[in-house]
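Form predicted on its own, single chain, as structure tokens, below.
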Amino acid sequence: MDSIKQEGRTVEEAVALALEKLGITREEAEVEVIDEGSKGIFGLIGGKNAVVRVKVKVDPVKIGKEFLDNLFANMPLDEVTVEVVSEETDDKQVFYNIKCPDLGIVIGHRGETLDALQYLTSLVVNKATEKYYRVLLDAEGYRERRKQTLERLANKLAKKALSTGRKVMLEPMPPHERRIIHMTLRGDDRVTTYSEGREPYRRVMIVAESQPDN
């Protein structure tokens, strides 16, 4: 039972009764006051009970962590730890970090397994919540290392496009990795980047711009 409609002589009493039936604390609940009630004449005649609806508060951080813990418990991996990096959900973002001796299995080829785990966790979290949360999943700093690798690649291939005067085509990448390439070269007015193709084979193109003669 995730929610309950409860009457009481006062709002406070109705909430207390509902919390007891649900077996949760006030901090774990969302309370909607349906009717504040009234005491009636002299507190005796025409009085009306207060009515509230108390709902178990959904914790997106907890939901995601439990999902990942259960998932890894059924995988042939040892000593997997899921850390909650950020519990601040006001910005609608939840961030987890995975620690494991076999990180290569968790990350997969160029992060494909990690991306799939992130996608599944996002589905589970957002199915249980009314608001949308952006779920981020990392594995001991892999995301940042991959970002730096892509930034170096972008700059290297931009130089190649400039030196050859030819369009340079990168290998297919997921959307968030293509974005890193675009953002890295956005401030370089000597080249233009764009994406072409269909997923999952969509890739970034780097084109040298014609430079005016001095």
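These numbers come from a predicted model, not from an experiment. Between two forms, the rigid core is defined as the largest C-alpha subset superposing within 1.5 Å. Numbering follows the first chain given and starts at 1. What changes on going to the form predicted together with the partner chain:
Once both forms are fitted on their rigid core, the CA atom of residue 10 lies 2 Å or more apart between the two forms.
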The other form holds:
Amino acid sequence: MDSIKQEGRTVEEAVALALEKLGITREEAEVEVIDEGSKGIFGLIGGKNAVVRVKVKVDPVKIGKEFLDNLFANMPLDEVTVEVVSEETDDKQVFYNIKCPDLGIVIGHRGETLDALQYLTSLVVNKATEKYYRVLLDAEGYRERRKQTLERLANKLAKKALSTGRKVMLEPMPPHERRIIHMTLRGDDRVTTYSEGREPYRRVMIVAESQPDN
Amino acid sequence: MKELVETIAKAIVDQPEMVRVNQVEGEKSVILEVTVADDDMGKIIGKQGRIARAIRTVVKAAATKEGKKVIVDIQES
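What about the form predicted together with the partner chain, after the form predicted on its own?
Below is the whole assembly, all chains and molecules, this chain first.
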């Protein structure tokens, strides 16, 4: 984190000097006044300089994008574009969409590459910021398509659990995918779901509830 | 491949200037030996190796196009 301490005759002067040294504008900076300074008697005796600390403001959106751009520049992929999805980006989360002709490589098996990229970007963004930001990565609508697939799968396997009376074990999935399964079946009283095993092999189980009435 | 691992490692550690990646070419595989500052070992491995695993996943994806097996070996300095 770039920050400098700067003295000046007045606060304004100190800030201006600091901005010049850092090569940034007032909007890109965070200013903390350490000492307001004083003029002294008649502006002559006992005057004290103002002291400020000026810090380069951290922009999580920019940090994440720079990291992803750098990373993709070092991957043998054609024409990767990382765009910020502004509708999904606010002061709590940052959302990027990746466009690339080699989408399959970016996504990986069951989204494992996309998840790995998302996790690493989250580390980089949150290392630079004091506040926690959720970092989300999508590849041309993959997340939504996957969500629909998982919802269908959840309903199908719930039916299977009910008809066989046995518990159904799903494949290992990352946390957010397991959550989709749990959420899909939450409203269904006939089945319960829980997860079992250790990451990254943790998997959802669907169990038919015993029917006490009949 | 070496640059890719360097880019990722430097972005997540506290002492990027201490990151070294050494590329050893084998016949069918490439080994990338990564060393970081002692204090940064946890930053590059993560809880239960989660960060190391994410790095390996990304590197594996990058290697699919080149058809070579890439091994990321994080070493103690």
